Amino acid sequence: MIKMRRKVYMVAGYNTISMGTGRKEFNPKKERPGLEEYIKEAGQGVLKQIGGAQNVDEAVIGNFIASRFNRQANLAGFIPYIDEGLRYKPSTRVEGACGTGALALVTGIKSVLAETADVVLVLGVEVQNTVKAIYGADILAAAGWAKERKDGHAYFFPGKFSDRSKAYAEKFDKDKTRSAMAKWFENAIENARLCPTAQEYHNTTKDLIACGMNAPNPKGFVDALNVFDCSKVSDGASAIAVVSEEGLKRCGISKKDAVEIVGFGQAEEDITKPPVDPTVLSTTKVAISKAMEVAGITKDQIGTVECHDCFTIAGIMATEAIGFAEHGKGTDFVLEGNTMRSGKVPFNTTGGLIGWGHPTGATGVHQAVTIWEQLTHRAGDSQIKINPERPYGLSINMGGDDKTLVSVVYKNAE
């Protein structure tokens, strides 16, 4: 088991806007901001915040698939990019399909407990909206096992989240089932209406519920899951500071300003083989259980989550892989209201990936700033009331069918 050696703190978080369809200033006809644009605006928010390039040691940048969606490599060559003053310094690019941003994350966590930097610039990105849905479908489908893509759905993910969707209707309750996953879409989208660079944010349609008790169409799409069920494709990026006690002092940060990371786990798949229980993320549940007990910490002390909801039904089990909710029940947990901002554990503040957006490489950075905006109270209207009884924040971070996990866990700097 992972011990935290040091004490390792994240500050000055920064979110660009997660551009795509419901965006106002979205247009497909229309040239957009490109990859090095989101990672200059991403990077430079963060420097601006923690007294510039000089005190920054290194950088790590967390991307999925550029090289197909933007025929871009080599992206840690964009660092210095973002600001002369960062030519030169030690540069790492990371990759673990839709986990990519919080293995970015712990990559700078690694490197101060190291003790090889006191200062790590973490940033993620993704700019997906480059080609067409049904491409980028298939370009999205290298986050699993190629050898699987012949026989696969055309939309590859949705298909391995709607037969999960499939086999947990019918193992427990199928009416149920659809019903929260309706209720996880209304409460994606009415917390993405709180904060201004969400996707989502302009979102106007009154019944969240209707839309999301749409019935699936198989000839369209896929046998279980509704498009309302999904996330959307989004270009995007976020960064964030990970810092020592020393970088705190460096940077100028109070400590009153800045989020302790006091657990994680990582835990990986074999990506040629199917789940032994699709109705069970049973890698994610692995991840949370080692961050968790890294941290010394119960599900009953942890106050918000940001999970890894590229699919309504991936939310609803997630409450179970934390412990929420026994297997089969994290429906009643959520009809009951305990993940919406005002229940008992509120998850997703900014709408997670259906509401906020999901620019792969850059997601679980994202979630890392949300929690840091919560736990700081710096989320604005998004933000949530801290019981001081449950005073830890989670994140969960996904890459593949429940394949490559990182769960962190994070609490108020002291």
Second form
Amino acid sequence: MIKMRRKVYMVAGYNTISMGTGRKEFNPKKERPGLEEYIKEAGQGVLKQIGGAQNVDEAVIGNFIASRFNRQANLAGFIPYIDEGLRYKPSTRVEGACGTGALALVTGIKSVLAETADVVLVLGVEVQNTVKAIYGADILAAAGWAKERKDGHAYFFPGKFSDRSKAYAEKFDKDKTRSAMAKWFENAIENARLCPTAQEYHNTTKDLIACGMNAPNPKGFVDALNVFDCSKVSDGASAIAVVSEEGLKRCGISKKDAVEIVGFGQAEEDITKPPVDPTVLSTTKVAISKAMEVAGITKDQIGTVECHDCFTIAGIMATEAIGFAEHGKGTDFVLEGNTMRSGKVPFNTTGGLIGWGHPTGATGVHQAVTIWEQLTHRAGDSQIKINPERPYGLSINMGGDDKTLVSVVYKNAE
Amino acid sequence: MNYTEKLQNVTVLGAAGKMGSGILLLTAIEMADLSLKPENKGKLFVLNAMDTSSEALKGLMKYLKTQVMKAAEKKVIALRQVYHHRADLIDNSEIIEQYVEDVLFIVRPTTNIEAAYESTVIFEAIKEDPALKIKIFSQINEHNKKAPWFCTNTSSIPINELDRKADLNGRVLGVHFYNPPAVQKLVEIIKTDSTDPELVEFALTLAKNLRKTVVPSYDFAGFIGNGHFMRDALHGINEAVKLTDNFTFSEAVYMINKITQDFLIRPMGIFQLIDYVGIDVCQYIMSVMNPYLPNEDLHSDLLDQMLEFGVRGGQNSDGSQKDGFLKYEKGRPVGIYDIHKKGYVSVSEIQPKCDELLGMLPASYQPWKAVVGNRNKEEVFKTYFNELKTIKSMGAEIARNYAKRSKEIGLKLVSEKVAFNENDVNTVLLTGFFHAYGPINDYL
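Form predicted in complex with its partner chain structure, per the form predicted on its own context:
What follows is the entire complex, opening with the chain shown before.
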């Protein structure tokens, strides 16, 4: 088991808007901000809160696949573009598909633990609305094994999770699974409506459950998911500073404005292998238990979760992977309202991937920013009440089909 | 009838025109889909895109490429199956590109009519000129040894006349697509007294594969679509002319256009529709239909006059609307023609006065866009027209008469044996003209 040999904190989070369909200002026919603008906005958003670029020792930038969405690689080179003060400082780009963001977080955490840095600027970014969804599906398929692409669905990843959803529904309860997925969607949108940067912030649909209950249409999409079960195509960036005790002092930030990273768990599964059991997120489970073990906590001490609901079914399976519900009972857990913002453990309080958005490489960082906001009481209209008996936050970020996993446990640093 | 065999060599005449290009697109996709079936491997499929303008053919090929790509993007799920045997095609983008190539390779753009001499099916979408159509049909029929089938897209000329004068012996059928053919669901099918039943069967199979709604029509000049539209348009024109006794020309046109769009909850006002079709096309279709209508004068002096002034409407080659009775900016009407000044008056200048003259719309009014997809729209219209009945205003009164006239035209199409029944008339207006309700109704 890894040990947190040194105290590690996160401070000064920043999210850009998650841009894409659903936002009033989004117009696919008009020119929009590119990678550079998103990186700059998020990066400067953090620098302003930590006393400027001179306080930064190094930077980590997470991005899944700008090489194809934006014809851009070597993203580390955009760190000095944020601020001249970052010139000649170490900068590393990391990639793990949709799990990229949290890989960037742990890279920063490890630098602090290794005492090679006291302040690490961690940023995640993805700009995906450069191609139509049907071609975006080709690009995102790179998160899976390339040799599976040929036999895969036109919408490759929705196809993968449709298979999981179908297996889950067949094994347990078809109607209940559909209802729980609709409920998940409703929660996601209701939370997003409270967060001004969320892609679904402007959503005014009255009957969200009715949307979620739509029968899937295999001719136009995949067998077992409707479009409301899926996260959308998003452009966005998120950033946060990972700092040591010394780093906090250097930046002049008090502990009440910081979260402490009390544990994290990383797990990787063979990308060439199909899921052992399609109804279980096995790798996710391992990463979460590792993180909780390091933190020395049980699930009953967790007050809020940011989970990787790229699809509604993944959200339901995450409740089981954490242990909140037995295998097959995640649907009940969700239908009973436990994951709602008023429920026992509010999940994805700013909308998650479905409601807030899923700029793939940024998602893991966005999750950390959201938990930092919640635990330091700066979440604005999305603020939830943190139960003192459940002071911990948990994030789960997944790359590919349950392949590249990072889970992090947070608590208020004070 | 062997459907596939018939579609192995096809010619579209007037392929670069507004209707021809759409018919070509649909036919090209249907032929390519056939060619990609395993049982048709090795068979040659040829689609001649014949047009007199080389320049227009160049534009056609561009249009075709864009449209086929859009179609491929929509059906990529099915295409992945079609190309499953091709190990080299992995990404959606590769599959889409291959499909576009496969469709385009079938199409042979040509300015030579001789291309049609080898075809088994000929789609005709040339100018609405009976003499020209007859001349070309005769010429092809004389040189083509395969006894080809002729599918004419005429919207107004009786098919029996084409059959007789071009000596086609029942090898001709009216297959009237609506504009734009790639989008519009409606196809009117018009048999002659002697049309080969196999040709009818072929056309019905094709229409079904293209997911079209087929409405049969008797072989009477103008058929159902133009039979209604031309008379409806003429009514609108006459109403506007009446108003010019008390108002300026621009005001009259504005008011009738507003009544037909808003008071009658239609997708566009009648003058905008005339512009969309083309003032010249409307005048021409009336002139083609008129000789067949002994008890009626389907003719408008106003259309003649507009054309004299060089105002034609219709669309630019990029699909944008040309100015006609109305002036357009980004597709929206911003001005109204002034026949004395021979220029346009801005809408904002006359709108306040005219809107006040017309009076308020009924309180339950909803624009066409909001109602057309409503499942309970019948209730909406019942309420709306009941209200319209009680309103005493110039707008409401003209609107009521307009709706009654539209119904009368519809009923006449049935009683005079143009349409087989009332339902067919309504289907044509609902699908071919995107109306939200059929003209034959009991709302008033």
